[in-house]
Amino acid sequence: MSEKHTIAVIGAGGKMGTRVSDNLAQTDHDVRYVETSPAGQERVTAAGRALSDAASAVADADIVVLAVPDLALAAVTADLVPQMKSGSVCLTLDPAAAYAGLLAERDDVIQAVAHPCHPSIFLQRETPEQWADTFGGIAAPQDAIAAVESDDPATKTLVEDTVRAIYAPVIDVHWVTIKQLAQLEPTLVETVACMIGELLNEALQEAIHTMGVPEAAARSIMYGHTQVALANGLRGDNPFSDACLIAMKYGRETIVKDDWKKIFRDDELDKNLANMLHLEKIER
């Protein structure tokens, strides 16, 4: 750490809240663990960390961190950024909400969003722990994706610091837009990667339950070829077979919407982002 920052995290007591907090509390600096739900409150106190009240948390917070949902962000910044002092970050894990211009919003308070990449199925990993931490940020090393809206040298400090440390192991920042990061996530993670896996899990079970395949069998055959088909296509280790390639070009032509790449387009993404949010349309 380059040095000791104030950081508040709100939701500490939540799934990803207490992700962030359990990393925090091995780092040098002042962490102050906000919690509202009685059972949020528990888990806090049972990890051994002391409560504070939001107010006196973020009223000397060099970063604020905002480990609660999308659909509170708008509620949770309203009360909060107005008690923030001058100069500090309000960092959001998602970047939805801020890409919807949901979130409160001061001139001297300086809105940033960071996502973790979550460990590469690339990654070589060395140890049992590793293999286990498929989310990352206990034991297997990742990247993560951030955006802040400041030029200031000592502000990209600040959030890159946070940043490894709530994402802890952190290999690489990269640094986007706010824009850019809302295209990656969920467009291109969630909408495409995250689709094609449940995807993989549907046709698995037809192998198994309609097909009548096998259970074992069938895993074997998914998990090894699903390495190599994505070894192959993300970065060309082998080059498929003449007979697979005909066999992809089936599966293309009967899954595939001939204007799929439409997601991609800025119009698309609102309408998407609107549907997550639970909002009529994304007015910016």
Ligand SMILES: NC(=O)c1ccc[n+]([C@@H]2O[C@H](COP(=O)([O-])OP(=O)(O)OC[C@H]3O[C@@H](n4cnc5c(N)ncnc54)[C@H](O)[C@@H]3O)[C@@H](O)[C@H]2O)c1
Contents of the next structure:
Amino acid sequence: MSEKHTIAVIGAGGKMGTRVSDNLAQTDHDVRYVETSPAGQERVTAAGRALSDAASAVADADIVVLAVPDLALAAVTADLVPQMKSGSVCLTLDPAAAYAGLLAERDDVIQAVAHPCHPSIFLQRETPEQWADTFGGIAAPQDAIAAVESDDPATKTLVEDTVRAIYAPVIDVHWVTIKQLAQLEPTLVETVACMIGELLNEALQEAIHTMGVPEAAARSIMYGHTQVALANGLRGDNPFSDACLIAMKYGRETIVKDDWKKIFRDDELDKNLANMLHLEKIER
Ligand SMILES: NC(=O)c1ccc[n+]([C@@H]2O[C@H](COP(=O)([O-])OP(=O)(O)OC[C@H]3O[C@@H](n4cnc5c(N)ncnc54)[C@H](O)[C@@H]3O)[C@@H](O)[C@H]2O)c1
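Having gone through the form predicted on its own, I am curious about the other one (the form predicted in complex with the ligand); can you provide its structure?
Now the complete complex, all chains and molecules, led by this one.
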């Protein structure tokens, strides 16, 4: 059981704010819920939680969880960071704004970022609730990635306790730098993995609607082969057959650009993040 902390959730009625609050409400931590929009406020109170005003919530908090949209983080931190307690932690849930240097800083307030990994496709799920929890934070165990700009063990413990609580159940918390977290998310998992997920669906729709294959047949073979593709491709469970390797080579040459690995360069990361944050360019 971790030490009891005072935690403020800003944006408590949003998508992540609700998830985070649902989990924090099940802990012994002292939690303050802050939300500005009427619809969000209604969601907080409908969940049986009392709203706090931002000023008193952040003044007391050991850690402030900013579950507001990335585009609002510059303005929200400019307002709230000056009101935070000395030695407290400002935790964002995505690295983009922190990496782009958009967050208001203070020498005695520590910046941290934590992102859920989401439950692994290779997780040994045991219950219907675990099977249903593809996002994580409800029943299926997941890892989380965290970055904190401090070597102080007590600060790291505070961040880890909070991350384990908000994304529960958590198996491991992996520590990286804020830049490495930005290289993982968006580049590795949104630019590559999520894009391929969407591409798989587009290909499926082509098979059904353009080629006229019965939908049940197309979905069935796609879902099974997607598991084989990921198990063989990511874990080497079985070798791909010789004929499959020829078809894969045709796919790579036809679909993938030769220079695609440029997405891992710093200048491309900056371009990607500038687009996501609606900025002309990243200035750090
Ligand atoms: N949605 C996801 O799947 C997901 C996953 C991981 C991380 N994140 C990150 O979580 C953060 C929140 O994203 P989201 O998708 O939950 O956003 P959202 O738009 O669903 O919710 C944001 C909430 O913040 C509230 N808000 C805005 N300004 C506020 C202020 N000044 N004070 C109090 N409340 C305020 C809004 O009213 C809204 O309820 C972002 O940093 C995002 O990148 C989101």
